[in-house]
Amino acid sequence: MIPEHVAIIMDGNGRWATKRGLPRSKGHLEGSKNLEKLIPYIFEKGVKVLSLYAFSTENFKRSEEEVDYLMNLFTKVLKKQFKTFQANNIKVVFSKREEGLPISLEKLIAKIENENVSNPDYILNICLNYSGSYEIVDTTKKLIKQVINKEINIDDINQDYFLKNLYQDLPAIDLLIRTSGEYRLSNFMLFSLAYSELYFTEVLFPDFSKKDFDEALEAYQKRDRRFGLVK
């Protein structure tokens, strides 16, 4: 069975160009490389809709020369491979936060935004400024607007509605890969976590391969799915 939602934490760009006596930031640019090579095969394999966790709301905090790098990165990728995904039927959305990333960098997602796809075939959502507490709460705030306008009733609250009005409506996640060997969620999406299989790999991210990627496939269809049931 392949996974609708497969998410990804591309975690060890750093490390990576650390251990090769190399600044951060080539190893940034090797992650950028890699990823463009993954996300078609991704697709290809039957996968529906892809989260990338690309910058976390906490990544702020690190050097400003290591932010303004990435900002600029995600310029020219984005700006790079926005056609490619039209040709390909692939639909860019992005979870991120109102306020915080470059102003040149929102205009650029806002016209992605604009000239998406309508019907597309896949999904590929990149959390740019995200944290999963901060996605929590303001849903949490949007739906209390919602009732004060009087547009839904309290009761008409629920997981499901509530996970509709994440900053993007989208299936839970199914698959979650983090590289690097780190054994944790680091804020990550949250709410659509709550009964994803979870795979971690000591491979960091600029060397995380199609056959990696097939294996973390390999052991999502050995795992046991019960949602609670028990059989």
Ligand code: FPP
Second form
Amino acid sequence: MIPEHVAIIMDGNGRWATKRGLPRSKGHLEGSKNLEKLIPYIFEKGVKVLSLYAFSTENFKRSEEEVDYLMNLFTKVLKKQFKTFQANNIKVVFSKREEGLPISLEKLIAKIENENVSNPDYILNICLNYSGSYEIVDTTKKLIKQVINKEINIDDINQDYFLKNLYQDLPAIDLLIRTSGEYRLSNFMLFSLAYSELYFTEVLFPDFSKKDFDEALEAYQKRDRRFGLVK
Ligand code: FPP
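Instead of the form predicted alone shown above, give the structure for the form predicted together with this ligand, please.
And the full complex, kicking off with our chain again.
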């Protein structure tokens, strides 16, 4: 079975650069070049939804130089790739807190949301200025408002409704991949990951190849997903 929703924590860009005596920015650049190759490959494999951890709310604590570099990189890559995404029927959505990104990037995001394909085959979910625990808090507030405004009854809130009301209405994650040998979730998509299979690899993200992705898929296919049931 091909997982419907795959999520990737793209980790290790900085170490990739440091190992080569290069500035961290070079690692992010290589990571983004790698990502541009991987996205079409992952959708060609039959994955319908791909979520990417691009920048956490905590990442704002990095140096101003690195944050600025990353914001410019996101802008450049999105501008460059958006036409290709449209041509391939990929809808681009963003899981993010309402405020905090540079205005120019917020404007680009609004433009993308406006010009997205209307009948997508694939969804690319980019988590930017993202925090999984805040997503749960923000969704809780949103649902409380719906109850106060009498749009729903309190008993309408269940797990499926909560999932649908996260920043984006996406299916639960089937497979999570984290590169670079770190064994943590780092506040990523906590609600959507409840029953996902976790795959960790030592490979640093700029080196994470199509073959490495195939290996992750093979590992997933060997897993026995029980969702709490006894077989
Ligand atoms: C984590 O590596 C990586 C990031 C914080 C940035 C990831 C961004 C990209 C791959 C570019 C993606 C572009 C788009 C448009 C989504 P790290 O810096 O934490 O690495 P380290 O742990 O080795 O220091």
